[in-house]
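One chain is shown next in structure tokens, namely the form predicted on its own.
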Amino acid sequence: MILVGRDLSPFVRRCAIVMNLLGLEYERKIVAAAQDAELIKRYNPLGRVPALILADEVVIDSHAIIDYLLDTYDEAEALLAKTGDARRQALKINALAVGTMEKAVASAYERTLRPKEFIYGPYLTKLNDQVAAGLEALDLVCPSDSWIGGATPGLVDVSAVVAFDQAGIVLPELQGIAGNLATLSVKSEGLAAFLETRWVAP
């Protein structure tokens, strides 16, 4: 298996965070969306990442491929229950999670790709103000000395990790409104699974 695209992407890095605590062999092909389009498009013709190719297929979106993953390799149902309310109410979250992402994305490309004079602030402040939301609503269900799914991390705390970590690289200056989920980012870093996708600037 290869995963196509880099840790500065919140959908490629919890891809990643899932395959490393599956303990998955896999390999990394590192690109960036905005560098790499037309390589990319090889794989998802949108020029999106991430991509995870198969021996006989290609899997697009973090979606599909956590859910290929969890389907293939999570028999005992460790990062997230295959039916029940336990399971709609880890998506619940995980819907949250990835959300913030979406928006926190959105709110860099709006700030780093388009000119000064045509950013539309009323706009650029609803991103914001939702990446916000987003965090207080993950620090609500975050508890203050555990997972969020229990003993051992799932699903949930992986895209809540990564929405949070990934608005300390956009919003930097939101993270103080989540103080569990920072208290958690901060145990993530204790497991290889997490700490190695962490992203570092070149």
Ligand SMILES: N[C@@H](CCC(=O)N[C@@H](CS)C(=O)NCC(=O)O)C(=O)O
Given for the second form:
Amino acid sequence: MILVGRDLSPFVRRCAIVMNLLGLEYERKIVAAAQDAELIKRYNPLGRVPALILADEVVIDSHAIIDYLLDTYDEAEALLAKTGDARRQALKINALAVGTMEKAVASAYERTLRPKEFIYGPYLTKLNDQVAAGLEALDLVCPSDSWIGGATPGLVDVSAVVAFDQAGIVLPELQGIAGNLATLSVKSEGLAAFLETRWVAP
Ligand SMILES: N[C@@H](CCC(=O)N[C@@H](CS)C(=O)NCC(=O)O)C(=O)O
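Alongside the form predicted on its own that was just displayed, please also present the structure of the form predicted together with the named molecule.
Let us now look at the entire complex, which starts with that chain.
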């Protein structure tokens, strides 16, 4: 398996952490959506990362990739329950975290891809407020002394940590609003599965 994309993308990073937690062997193809769009289109016509190259197909989008990984390699339901209340609650928290990532990416694109004179302030403010609201809501469901998923990290922890860390990169002024998430992020760095994927600017 080859995971296409780099860990600056929260969607790529959450796939990488899931693969690490599942103990899978895989290769990385480190490409950036902004610079390598033509190459990425070979795997995803939209030119987006992540993509997961399998022996006989390419899976695109972090939701579909993680669905494939859990369906194939998480028989023990270590990362996500297969049915019931626990699954529904986890998917709700996961949606909150991924939604927060989407708004943070949109905010970053708004500031970096547009010429300054075309940035529409009220829209940028709305995006940043949505990121703040997402982090605050995640912080409320994040225990101060354990993983959200229980005794061991689950998909919810992966997505919550990635959303928090990404906000630290693109909207560092929001870091202070989520104390429990900050603790969770530090705790996650004790595990190689998370630490190895932490983005370090080249
Ligand atoms: N829903 C997708 C979002 C993927 C996404 O937006 N990736 C960004 C990188 S963070 C990208 O490739 N952007 C390039 C573009 O949209 O042109 C997922 O969960 O994988």
